[in-house]
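Single chain ahead, written as structure tokens, the form predicted alone.
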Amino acid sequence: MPSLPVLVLNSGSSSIKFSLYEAGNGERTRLFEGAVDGIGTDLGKFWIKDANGKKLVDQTPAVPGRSVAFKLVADALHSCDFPAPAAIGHRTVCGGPTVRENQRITPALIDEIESYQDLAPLHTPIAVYIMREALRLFPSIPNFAILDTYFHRTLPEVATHLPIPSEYVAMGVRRYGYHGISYESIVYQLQPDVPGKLIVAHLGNGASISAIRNGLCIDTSMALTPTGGIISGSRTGDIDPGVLIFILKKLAETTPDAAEAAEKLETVVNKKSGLLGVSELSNDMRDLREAIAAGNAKARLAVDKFCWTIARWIGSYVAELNGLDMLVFTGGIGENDIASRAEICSGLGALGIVLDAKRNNVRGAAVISAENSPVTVRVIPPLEDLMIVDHVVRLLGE
């Protein structure tokens, strides 16, 4: 196969990340990567690094919205001293019940994904915008939607079917699961010796955990939306539905319009809760660790809640897997927060999870379990962009 530059676009609620890989002749070489951060603020950051880490662009522009953010990316892609992309892969958080397979993007597909944007309200609107812009700006280049939900297509019905009336199930209300590209990349990196009983904890500003048997997902914490499961930076995670009904009734007292009240509730559960809501300080684990060191009790409670919740999920997945061979930490917190890993695992000795304090004193890839630990515990950074490139190459060949 000749040269095949593949562009990866990964959009979030306040950022656009991108990278270009050479994927021809079996290669997977990253040529450059970059990001626009701080969308919606006057304190944006726009940077591009080459394969050696050299900064090619380092700017601090105002980025009031997604149109300005993507124009920065598009202009740079058209002017960079790198090959023009031959294909583009878009990280797509959720396609709803009708878009379950990775596939080439068409205007009709974008409309279908947009119709289910309420399933991932922090991610899908900007992703849809970028898909449309990419088709407009690169009209002759094939674009592909690579789904976070794709890895979770192996979930059994007992996991996907929620305990609700069938009329809502028919509307597509089910467990979808998210962070799937990250989980897939961990399984990829463990090949050819993928453990039969594996738990992966993707811990970042958004956090989730999955149970994987023989390389296939059998359960995952996020459900209909990324709000469910583990407490995250600003999301509640799983919570008594009665709490949501109580809050909604209180909101309705001053917001009689039902749609407006629902939007306010969505803001509460997605943007004002989690680590931020409990600590009343920050959704960033680094800030919370500094506050804990200074004696902040609310920060301590927020982090304790985070670690306690994850330990409970690990215990339930050990039961579901009927044992455990390996536990993997990934994501920004999973890779870099030494204390969180130690606190999560501190009470799991009865499950065969024993950390080595010296081995755990590391950031990045490592085996951190003790020599005598029945369960191997590892830290493995995800390779999401590489997985997206692989899917794009496969789809181009179909």
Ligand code: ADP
Contents of the next structure:
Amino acid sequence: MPSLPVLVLNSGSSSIKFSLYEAGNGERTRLFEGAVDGIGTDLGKFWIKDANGKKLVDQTPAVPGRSVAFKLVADALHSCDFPAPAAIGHRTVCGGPTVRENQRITPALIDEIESYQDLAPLHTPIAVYIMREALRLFPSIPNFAILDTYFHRTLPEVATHLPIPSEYVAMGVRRYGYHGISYESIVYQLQPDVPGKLIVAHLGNGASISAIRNGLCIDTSMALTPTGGIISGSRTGDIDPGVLIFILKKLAETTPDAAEAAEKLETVVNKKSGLLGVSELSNDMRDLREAIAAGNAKARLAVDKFCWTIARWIGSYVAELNGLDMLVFTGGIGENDIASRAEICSGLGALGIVLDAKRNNVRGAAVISAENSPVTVRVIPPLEDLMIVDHVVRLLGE
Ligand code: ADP
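Switch over from the form predicted alone to the form predicted together with adenosine-5'-diphosphate, please.
What follows is the entire complex, opening with the chain shown before.
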């Protein structure tokens, strides 16, 4: 296949990230990357960097909404000196029960993904908007939906089936799992020696953990939505469902409209909980570490809860895998927060997980386990954009 410029679009609730790769004959070269951050504010950030890290664009425009944000990206793509994209890969957090395969985007596919937007309410609305705009602005280019849920397609039924009445199962309520493109990229980077029994902890603003046997996912902590699983920046993670009923009843006392009360509950569990809720300070690990150093007890409790939850999850996945060969940390916290890695692993010696404090004193890719640790512990940054390009190239060849 000749070399093709492939554009990757990755949108979140307040940002659009993008990158352009030259792909072909097994080579993947990033030409540039950029982002529009701060969507919904007067002081957004719009930047583009070339492959050497040189800033080609560095602006602070007002970005009142997603249409202005995507126009900035589209205008830059049309006017820049780089080759025009020959295909576009859209990171797609969740396609619901019907869209399970990475595939070419059509208007009907966008409608289908949109119909399940409640499953990933922070990501899907902006993603489907961008898909429609990309089809309109680049009508001659194939666009592909690359799904975070795709990696979790190998989950066994015992993991996907949730213990609820079948009428809700029929509506698509099940464990989907998220961060799949990140997990896939870790397995990809471990090839050809992918360990048989692998646990990957993706610890970013959103955090999840997966058990992977022979390269295939057998369990993952997030379920129907990214709210489930381990505690993260501003989300609860798993919680006694009775807590939700209690909060909903309390909200109903002042908010008789059921849909409005449900929205308030959604804000509580997605935006006001997790590290932010416990610390009453921040969802950002850097702020919490600073506060802990200054003696802030709530920040200490929030981070203790985070590390404790992850350690418990690692224990249960070791049981599920019936052993462990390798533990990988990834995501902003996994790659950079030396103390979190140490605290998570400090009580896991009985599982064969022993860190070397000196090796762990690192940011970015490294082996951080002790020489004699039965389990190898590594830090590996995810390569999500590269993974998306890889899928696009494969789909173009089909
Ligand atoms: P997202 O899920 O939004 O992609 P990231 O993977 O970028 O998030 O991770 C963001 C988290 O990583 C934040 O909690 C941030 O504090 C943490 N982080 C980033 N750099 C550091 C660092 N140097 N030390 C500690 N934590 C860090």
